[in-house]
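This document starts with one chain, in the form predicted alone, laid out as structure tokens.
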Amino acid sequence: MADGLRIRLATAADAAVVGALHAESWRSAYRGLLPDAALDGDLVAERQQTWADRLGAGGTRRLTWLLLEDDAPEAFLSLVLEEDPVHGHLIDNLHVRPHLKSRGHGRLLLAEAAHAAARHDPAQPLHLLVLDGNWPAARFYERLGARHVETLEDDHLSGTRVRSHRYRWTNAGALLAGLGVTR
């Protein structure tokens, strides 16, 4: 890993940081895709509460990693093991600070998640949802070997229904191969 970069599991104490990163990413990537009122409202507090609930819930099915650069949190990814009986493990969130995109942070976090999924159940597929119109993210996942499998309606924020696209890898090994990572 590059100098100054490290990845660690997030804890309940990281909910405020993860929530703030999540809100910053949504405001940058989802402007024009989600209602302005949702993005301009108290999104930070809403996302922080969401992550307080998720990270405070305990259990072993959700793993959330923070990527730190020189000890500053710059990106995160959350993985829900065995989330769906058909689509397998869910990459629930991957968010990188907008000014740091295309520097490999997302790839590092995806490799971490793929390794964890492979340790848990290497045969299960991995999937994620991409908000309709977030074509840069869709192209990124396609370059890593993900295949579009369906389009569905999703509730990203309470009362806000949007179209999302499910992308899937056949298993963790396929994602690792797309990343150019050998086990």
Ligand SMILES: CC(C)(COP(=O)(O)OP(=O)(O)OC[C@H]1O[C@@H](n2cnc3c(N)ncnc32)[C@H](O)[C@@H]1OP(=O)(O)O)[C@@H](O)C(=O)NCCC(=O)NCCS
The other form holds:
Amino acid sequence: MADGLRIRLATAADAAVVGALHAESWRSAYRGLLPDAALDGDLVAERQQTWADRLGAGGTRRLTWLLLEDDAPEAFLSLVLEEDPVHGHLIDNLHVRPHLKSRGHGRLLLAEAAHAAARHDPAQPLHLLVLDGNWPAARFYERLGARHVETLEDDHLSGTRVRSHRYRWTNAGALLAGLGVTR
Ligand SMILES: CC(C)(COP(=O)(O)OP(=O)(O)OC[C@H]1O[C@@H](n2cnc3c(N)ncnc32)[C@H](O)[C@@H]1OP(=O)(O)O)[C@@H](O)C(=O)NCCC(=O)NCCS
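Form predicted together with this ligand, following the form predicted alone:
The complete assembly is shown below, putting the previous chain first.
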């Protein structure tokens, strides 16, 4: 990992940071994909409350990592272990600050998640949902070996059904192979 970069697990104390990063990324990447009213409303507070709930819930099934550069948060990923009996572990969110994309942060966080999934249960698939129209993200995952398995209507933002695409890796090893990571 480059000098100054580090990845650590997020705790409930990081809810405000993760929520702000999430809102910033949605406003940049999801314009035209989610309703303007949702993006232009009090999205920061809404996302911060969501992450306060998620990170404060305890339990061991959700693991959330923050990537920091010189202690400044630049990206996060959340993984829900054994989220689905068919599709396996869920990569629930992966967001990089808009001006810091394409520097390898997404790949580093995916490698962290793949290692954790492999430690927990290496046989289960890994999956995630991509909003319809978020083609840069879909291509990013496809280049890493994910396969499109279905299109569905997902309750992405409470009360708003949004068309989404499920992508899946056969198992954590397949994602690590796509990342070119050898264990
Ligand atoms: C999609 C997303 C998570 C990818 O993360 P990222 O950090 O931008 O992706 P990476 O930098 O790891 O990889 C992207 C490309 O940059 C390249 N790259 C990696 N490190 C690099 C570096 N140091 N310098 C230049 N390019 C680099 C990679 O080779 C990769 O190219 P490829 O996809 O053609 O193989 C990020 O762009 C993002 O947050 N998008 C907006 C929110 C979003 O859509 N999230 C996904 C929700 S499903």
